[in-house]
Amino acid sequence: MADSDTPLGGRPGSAGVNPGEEKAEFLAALCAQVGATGKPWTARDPVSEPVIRAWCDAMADGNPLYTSPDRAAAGPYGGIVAPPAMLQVWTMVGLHLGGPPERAVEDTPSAGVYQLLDDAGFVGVVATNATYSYDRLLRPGHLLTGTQTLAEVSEEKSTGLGVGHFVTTETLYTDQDGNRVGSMTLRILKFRPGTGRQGPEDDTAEERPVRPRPATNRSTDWFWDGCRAGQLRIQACDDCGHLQHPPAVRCLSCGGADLGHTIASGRGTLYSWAVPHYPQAPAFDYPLVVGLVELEEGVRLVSNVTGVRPDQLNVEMPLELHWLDTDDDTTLHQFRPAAPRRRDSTLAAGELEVGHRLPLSPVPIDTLLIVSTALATRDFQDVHHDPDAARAKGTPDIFMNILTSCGIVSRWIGDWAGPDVGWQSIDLRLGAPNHPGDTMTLSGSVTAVKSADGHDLVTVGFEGANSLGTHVSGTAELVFGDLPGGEA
């Protein structure tokens, strides 16, 4: 057997063996153990504060109870808490093994799968579903331990990113008396890559054409001069102090001619917009909304809303102010939602009802945000943070990974419903990646309340939205009032 012969079933094979016989002797190869479990691995290290600080500030979760000595110990949990979206954190194993994470942990049966696929060339790996079951908070000097199941292997799948099967275990942790903490199942495909509907240097697309450049004139250089230096700027009356826009050559409230500008904050909300349907311009991305932007400063200017939908804008809608580039060294004013401020209480039991909608939040995307919480979730997996290396197994950029993309959800939901919410569970499904320079905004809303015994349960639908379309989507499970148990 030479090692060239790579038949149609993706592992290498005599000359002359039927392709679909190889194909099911390979799966029947990756789906041998399926339902074992394997040997029990133990964290190198407790829970501890420092990984926690750390984790928090590359989600840019600002709960209390999980970095304030102080406020912890005057909350609900008598002391400083790891936020449960950190369950499998604790047990991922780093770089001391030198392999990917999802095999470092040699005795695991999903090992021995990812061997395999590895060596028939299914080397590009991402995460597709993740569920999360929380039983206990942990807390600083807890010491997990990870026992996987594998629960299934798929037979071979043609997808977007390529042709490739998808694995799916199940992680039960406990802490170290033995006591259950929580659970996870994960899901991810390994691919081979170039086989996906597009490969990696299969670039057919026509360079797009530069955005129209605003007219620019002697009256007007001084606008656009402050977009490039990142400042909105309002034309303002020296004599009577009135502000205008868009610029004229005399202050419409005195008549006065000299004029300057004042700074804006950038804050500002939705007062009308439309949506143009036809003629399209190559240039633009649609939908394409046109607001008029109240600014806080009491005057009003046209300007594009980005990350946000047509059927969720709505009338003073907060807004904050962002910049895109052209191709031209023009700089141009945009608007999008306002991220939301954290909640500083909780919301109570009895307060909430289905169609509660959470607000909207943007998360830009940028390549600080995707490697510094790749670091923070202890993934150390190339195509988190080498561009290189992710073209290379099938992707154009590195991309956000799943503990990130549960990281953040949980921060927004945790920042609307406040710091004490107790959670259940939280159940994701990933789609389109997040690529650096793409902004994924997060909405949801409340799907179902449960009132017992003091608390509501509450579940809360979830999407998260880039430009190529929903990043995650899933549901989370959260206690409102009397936690049961006291930690559930």
Second form
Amino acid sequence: MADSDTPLGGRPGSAGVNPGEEKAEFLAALCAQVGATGKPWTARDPVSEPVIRAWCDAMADGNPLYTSPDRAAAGPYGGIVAPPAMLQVWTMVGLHLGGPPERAVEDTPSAGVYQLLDDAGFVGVVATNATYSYDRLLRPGHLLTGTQTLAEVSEEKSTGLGVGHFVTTETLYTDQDGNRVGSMTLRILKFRPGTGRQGPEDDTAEERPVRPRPATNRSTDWFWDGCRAGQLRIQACDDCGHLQHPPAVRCLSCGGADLGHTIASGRGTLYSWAVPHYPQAPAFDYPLVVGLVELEEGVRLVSNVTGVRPDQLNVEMPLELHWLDTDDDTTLHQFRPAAPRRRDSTLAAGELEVGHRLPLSPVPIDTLLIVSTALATRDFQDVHHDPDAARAKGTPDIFMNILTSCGIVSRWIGDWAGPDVGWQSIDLRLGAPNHPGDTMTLSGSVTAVKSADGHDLVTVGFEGANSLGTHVSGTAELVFGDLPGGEA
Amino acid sequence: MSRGAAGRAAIIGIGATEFSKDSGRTPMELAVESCEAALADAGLPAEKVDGMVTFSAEQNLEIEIARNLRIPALRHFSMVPHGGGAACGTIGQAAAAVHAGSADYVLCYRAFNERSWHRFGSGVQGRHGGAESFDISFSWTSPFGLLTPASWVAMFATRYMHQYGATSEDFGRVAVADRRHAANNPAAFFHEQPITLADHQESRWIVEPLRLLDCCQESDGGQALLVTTVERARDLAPTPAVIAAAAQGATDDQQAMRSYYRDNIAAIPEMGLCARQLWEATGLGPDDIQVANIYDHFTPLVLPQLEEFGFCRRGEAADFLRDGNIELGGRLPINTNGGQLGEAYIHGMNGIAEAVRQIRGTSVNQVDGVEHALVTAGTSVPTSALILGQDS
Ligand SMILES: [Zn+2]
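Switching from the form predicted alone: structure of the form predicted together with the partner chain?
Below, the chain from earlier opens the complete complex, with every other chain and molecule after it.
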């Protein structure tokens, strides 16, 4: 199968043009185990509430069916259930007494392939695709077993990250009674660092000039002092309470000269916007989104709107405040789409139509999120917590793991759908990595609705975009209304 | 302009340089040439000039032009602020001066190399630091990357589109009309280069929602106009273009280019103030205007200007444009010289000269039976407007 459609920009490698005997031999060795199925691997511990809770905390998933015994008892499943997106977590090998446990090649046929690739210099690793299907709900006490089959090893490919091979595995999960509970198809890229199109980091890049600094005087310095202190201050008349922006030296309502300030909540809506493309000032990233924000206090101010593409802008969209340090002593107010609220009651069958849009959800990416979610998904790969190791493997910094991309997308869809929504499957395609300091904005819409027997099978298409491009895209299949086949 | 001056002064001379992207001359040469041309048009010797009015943005001081023209005595000189918003204001102040007797012949002028020297469209990238009110005013926008006139105006355009359902194609209709008119005008930079709506839609973004073809040119050139009393004008050869009225306007919470904080930013209340003054001073209304030069630094702001003058109702300018009303043969042909998109961007002064030609009957796109021509000045800044009429 050709991989020319990979999100990493893969195209048929040069190997096909001039394979060379050595490469052919190497590929044969890599493919020797394709089709082999490893020994079943049983989790050390059963599904448990503390592990669920740690995962929900890291992912910021507030669905009470996962963590609140009372609410869960009153819910459709009569008790706590595990987030479906945790399927892969339970059998992750984790750490055993301080190090990864030994797993024989015959247990996991992919391990041998990875070893061959590591030895040949393909030490970089990223997951590129994952498809999870969920057959049964998991509850505390379930003990999972995973059985892996090596599905495919690609010929050598050139990708944006580097020259490498894609390795596809299929894992079947069963419970302690042998019931199938779900499955995963995972494709990862093992690549040779430094062979990508971006090449090694460019040390000769000129230092970026700072943005124009605000000019200040005694009539306005309190505003910028507030920004440095994390307060968005609005000028307020001591006599009549009128709020105004930009600041003046008299109240524009009553003429009073006694002017103080109040601190804005940081909530507002987009009143208008402009997206400069040309000319481009070197201090800014383009296209740049500039918004005229109407604060809930009733005044407007110009700000950047981040975490949103120009085509996602809507006048009146809700926004929330955040801050940007642009030089040593300048902090600027910024706005981004307001994080959507979690729905308490689940959408009913019949409420959704194709084209219905999910709310934009910006997810600020920082080291804490990447590391805490890696740990909560029991993924101890160094590229998710050790910047030096990540750089040695060809990426500029640590990056989010695929289990977290799945978890965060699932949390956002669940927050929109409601706590009782049923999950059938999720299919993710990974692209531009999520590094600390970036923001990933999730967007999506309903792409299909199938109605039957009091329930709707709803397909949601989604995308999470960061400053580098599309981090994740894919589809999720959800069930609204009476769950088919009753309680799983 | 005082109401008493309404109808008492006239434009009797117009003169311009060629309009180009690289004049090969200094702005002072352009200013002097255009003033000489206006005087030649009127047939007035330079030593008769005793007043000069220009923009506060003008870099060619009136005293240096007077020195070159050998004008012996200037009795009235003034400058009007706020960029292109000054255009009709210069004529209004000249009319007031000649009516009041503080000068007899006043030259109004504007000249620059704003394409080949400092490019006007590049905005304020370097400005920060000072503590004066003017510097402070940029602090609310420049750190966020609103640095150019196009970016300042785009914010109004987006809101107008949202509020009234106008589209990018509606803005494009202004550009198409301008360029169609320019195609007939040998003095226009875009002579014989009309565009289609498809060309407009395919042109690249400058600042969304503004495309390249929504933006006026940056031009090199100069334009001068000579104002005197109607009585003195009658002694000169050209047909007097009577200044029926001229008005300036600045209104609530007015800012320069960035009046983002008032109730309705999809309207232009300072232009509405000009309109009310013009109608009151002349007793005229929209039905009495046969042709107009509507300031078009960026196409979107043409729409609310049509509404402020009552050529259509609030929010309905897009419909007015869709019906072809602004083209030759339409209800209100606008920018018959090609406007600032098609002829040249001389800060609105070339639009006033075109209105004079329409009154004289000498435009290359002459409209039949012109009794009154309306001209507006720069929008999104404190602005001005005027009506020219026939000498009765
Ligand atoms: Zn007050």
